[in-house]
Amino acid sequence: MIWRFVVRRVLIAILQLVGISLVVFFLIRLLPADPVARLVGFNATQVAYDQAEAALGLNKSVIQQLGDYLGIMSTAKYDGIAQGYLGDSWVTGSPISEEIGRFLPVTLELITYSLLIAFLIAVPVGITSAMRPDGVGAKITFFWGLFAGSQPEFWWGLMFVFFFFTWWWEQFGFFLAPAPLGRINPMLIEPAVITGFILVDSILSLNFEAFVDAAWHLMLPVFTLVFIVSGPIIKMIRQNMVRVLRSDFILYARSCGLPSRSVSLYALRAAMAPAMTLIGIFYGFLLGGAVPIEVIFALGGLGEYSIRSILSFDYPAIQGTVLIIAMVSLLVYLTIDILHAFLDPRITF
C-alpha cells in the first residue's frame, strides 16, 4: 500500500536528518576557525571575548552543546530541534527558522518554474528527435544536450544580463530584461506575503502590477537555468524514448496497428521515469547549487543565505539550512519515488 511506503520513507528520512544534523555539527567544530573572535573581533580583551563565548555557548563541552542544539538537555522551552527551534542566528540574532522562511521560497519559485519550463520543453523536443534518429533533429538535439549541461550558468547569466539589458538599450533604445535588482521594481509596493512565491502572492492579493514586474524580474533568472538545466533533461528523455521504442511491448503495439499517437504516448510513459530522477537529482543540487543565479540578480535566496552564514561562521543558521535543505530534497525524492509507481506498473509499493 502506498501509505505504508509513504510511512517507511517517512521514517527513514527522520533518521537520515537525524544524521546529517549530526554531522554537520560536528564537522562545523572541526574546521581551523574561530567564530567568537569573528564577532567580537581580534583586537577585544579577554573579558569581552569570554563573555561573547558564554553567550553563544561556545563556553560548554561539545556534548553539552549537542544537547542543547538537539533539545535533549537543555530546560529551556522551544531549545533544540526536538521541538522544532533551529536557534537564533549570531550574527543578527534573529530565529533562524524566520530566516529560511523568508529565503526559502525565493529559491523554491526560481528553481521551480526553471524545471517547470525546461521539462515542458524537454518532452515534445525529446519525443520528435527519438521519433526521428537519423534526423537533423536528433543531431541538433544531441549536440545541444552535450553542450548546455557543459556550461557554467554564471557565465551564461550575465551574458544574457548584457545582451537582453545593456545591449538591447543601446540598439534599440528600450530594456528587453530589467536590471538584475531583484524580485521587484523597488519603487512598487511588494504583494503581502503568503506563500513566499512573490506571483502567487501577487494573484492571491489582487496586486497585478506587481505581478507583471515580478514576472519581468523572474524572467532572465528562471530564462539562465532553464538554458543550462534544459539540455541534460531532453537528452535523458531522447535516449529513453529511443531506447523503449525498440523494446518488445511498443513492438507489439505497432504489430497490432496502434496509432502512432498511443504508442508514442506508451514510449514516453516508460521513458519518463529516469526523466523524472534527473529533475528530482537536478531540483535538490540548485537548491544550495542556485548561488550565483541568486548573487547575479540580487534574487536574495537560500543559497546565498548559507554563503554569507558560513563566512561569518554563523553554526546555527548553517546547521539550519542545512537541514532544511535535506529535508526539501527528502521529500522531492520521496514524490519522485510515488509518480515512478505511477509511471511504471512495474514497481510495488
The other form holds:
Amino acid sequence: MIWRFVVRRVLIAILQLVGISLVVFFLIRLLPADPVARLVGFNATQVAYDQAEAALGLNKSVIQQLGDYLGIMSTAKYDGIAQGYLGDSWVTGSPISEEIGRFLPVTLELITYSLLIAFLIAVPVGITSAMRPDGVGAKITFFWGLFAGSQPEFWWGLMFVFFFFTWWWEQFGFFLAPAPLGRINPMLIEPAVITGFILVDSILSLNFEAFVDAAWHLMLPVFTLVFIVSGPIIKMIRQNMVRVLRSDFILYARSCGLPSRSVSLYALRAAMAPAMTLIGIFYGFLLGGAVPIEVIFALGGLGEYSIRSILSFDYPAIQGTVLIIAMVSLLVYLTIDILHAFLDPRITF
Amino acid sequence: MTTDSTSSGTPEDINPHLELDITKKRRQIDIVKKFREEKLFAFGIIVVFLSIFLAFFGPSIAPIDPTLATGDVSFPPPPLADWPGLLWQVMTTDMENPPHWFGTDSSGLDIFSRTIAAPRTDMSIALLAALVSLVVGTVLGLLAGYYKNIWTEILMRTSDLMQAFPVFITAMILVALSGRNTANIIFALGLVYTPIFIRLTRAEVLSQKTRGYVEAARAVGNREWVVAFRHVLPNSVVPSLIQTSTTIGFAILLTAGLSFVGAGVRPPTPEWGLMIAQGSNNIVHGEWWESVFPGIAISLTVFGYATVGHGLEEDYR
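Same protein, different form: I have the form predicted alone, so give me the form predicted together with the partner chain.
All chains and molecules follow, beginning with the one already shown.
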C-alpha cells in the first residue's frame, strides 16, 4: 500500500520539479539583468560582447535556450537536464552538479545536526511544560517559542562569535570557540571527502584530530541554529501534547490506572507527528535560509554558492541550485510523510 | 465581522432561519482591553507604533545626518555612567558636536542616528511588501475559493509551486537580477509572501461560501462578483489580517538578511541589516557597537510584531 503512495508522491514531485525548473528559467530571463555585460564588462567592444553572448547561448531565442537547458530538441553541444546534466557554470566553467556536490553536503551537515539537536532538546522540554501547563516552565517555553522564532539568526550568530571568541579571549586568555573562518583549522589535514559530512568523513578516515577540530568549528553555527529553531519546535510539541493529553484515549489510559510516565509516552507518540512535519518544513526552509549563517562562519555551503552565482548572474548555476534545493526538500517531505504513517496508525495510504 | 445589508433589504427579512447563522457569536477582538491586560501584547503594540512613528519621522529626529560621515571614526559609545551627564548637556546647552550615543562606525557614521533612521527603509519595505501580498493574495484567494474553474485551478497549482521555492534564495534572485533598490525589494518580498495569503483566504472563502448569508445575498438578486467582493470578502479577510502582522516581522528579517549577504539595499542607506553586515568585519577586533545596536532594534521590532500576531490569532481562534 505504501509503495503506491510513494510512487504517486514521487511522480507528483517530478512534475513539481519540472514546473520549478520552468519557472526559474523564465523568471531569471524576464528580469532586467544583463549577464553578458557582467561577464565582459561594460566597456567591452560590441564584437567581444557578441562573442560572449554567442558563447553563453544567449543569442538564441528563449524557446531554443529552454530546449538546450532541458536537453530536448537541443542545438547546443552540451547535454541538458533530460540527459541528467545541469550545465556548466558561466563563471568557473566547471559542471554545476560537481560544484553543488561539493557545497551541498556542508549545508546538509549543518542543518541536520542543528535540527537533530533542537529536536532532542525540544521533546523533553515540550513534554515537561505540557504536563504542568500552569508552571513556570510552561511560561518560559511559551515565551521562548514566540521569541526565538522571530529573531535575526545572523545577528545572534555574530553575537555568539563576539562573545565566545573575541570577548572570551580578552577576558580569559583562551578561545572557547574558534575563529569563524571555515570548517576546520587549515593547519590540519582535512579528511578525504567520502560523504561530504566532515564529521562523518573524519571518523571514517580515523582522523580523530580532525574530528575534534571540525566539531569545534561546527559548534557555534549549530548552536546558533538550535537557538533559533528550538523555539518553534518546542512550541509545536507543547501545543500538541496539551491537545493530546485532553483526548479520550489518554483519559482511558489514565482510568485504566496506568502510571503517568507511560501515559505521557502514549501521548508523546501522538504528539510527535506534527512536530516531525514542522521539522521537515524547517529542513526545506533552512536549505536556502541558512545563507547568512554560512556567510558568518565562512563554511562554504550551498548558501554561499547561491550568493556567488546570483550576484554574478550565473544563470545555469542559479537554475541548478534552486532545482537541487527543491529536490532535497521534496525528498525530505516525502520521508517525513512516510515516518508520519509509522507514528500515526490512523493514517492509511 | 458584520454582514452588509443590501439595498433590497437585509438577509434577515427574507429568511428568518438565517438569523441563527448571522447572530452566531461574532469573533471580536477588543484590542484596548487586551492592551491593558496582557503585558506582551502591550509591548508588541508599543513596538508597532514606535516602528511606524520612526518610519515617518526617524530621519528627521536623528541628531546627526545618518548618511553624513563625521570626523570621529570607530568611536565607542560613551560609558553608561556618563549618559545622564551627557543627556543633561544635550538638553541644556546647544552642543556643536552632539554625543555619539551608540558610537560611530568605521566610516565615521553615527550609529544612533542610523539606527533610528533605518525604519524609514526597513519598515516601508516590510509594510508595503506585506500590504502588496495581503491585497493581491486576498483577491486571488477569494477568486480561487469562490469560482471553481480551470483558471483558478492553474492559480492554485502556481501558488503551490511558488511555495516549494526556497524563500531566501528566491528573494535574492528577484532583487539581485532586477536591481538592488527599495522598490524591487518590496516587489520581491510581496511576491514571495503572496501564496500564504492566497491559501488562507481561499480556505476561509470555501467555508464561508456555504453559509446562509451568501445564499441570501444571491437570492435578493446581487450579481456574483458583488456577492463575492461585498459579502464573502469582508467575512473571509480576518485570518489574512492577522497573518499580516507576522508577515511584516518576517519581511523585516528578510530585508535585513538580504542586505546582510550583499543582495539588499546599497550603502550608505541606513538599514539595520546593512549596518550589522558592516559591523561584522570589525566585531572580531572588539568593535561590538556597530552591529549590536541595529541588531537589538531588529530583534525587538520583529518580536513585537510576532507578539501582536500571536495575540490576535489567539483571540480569533
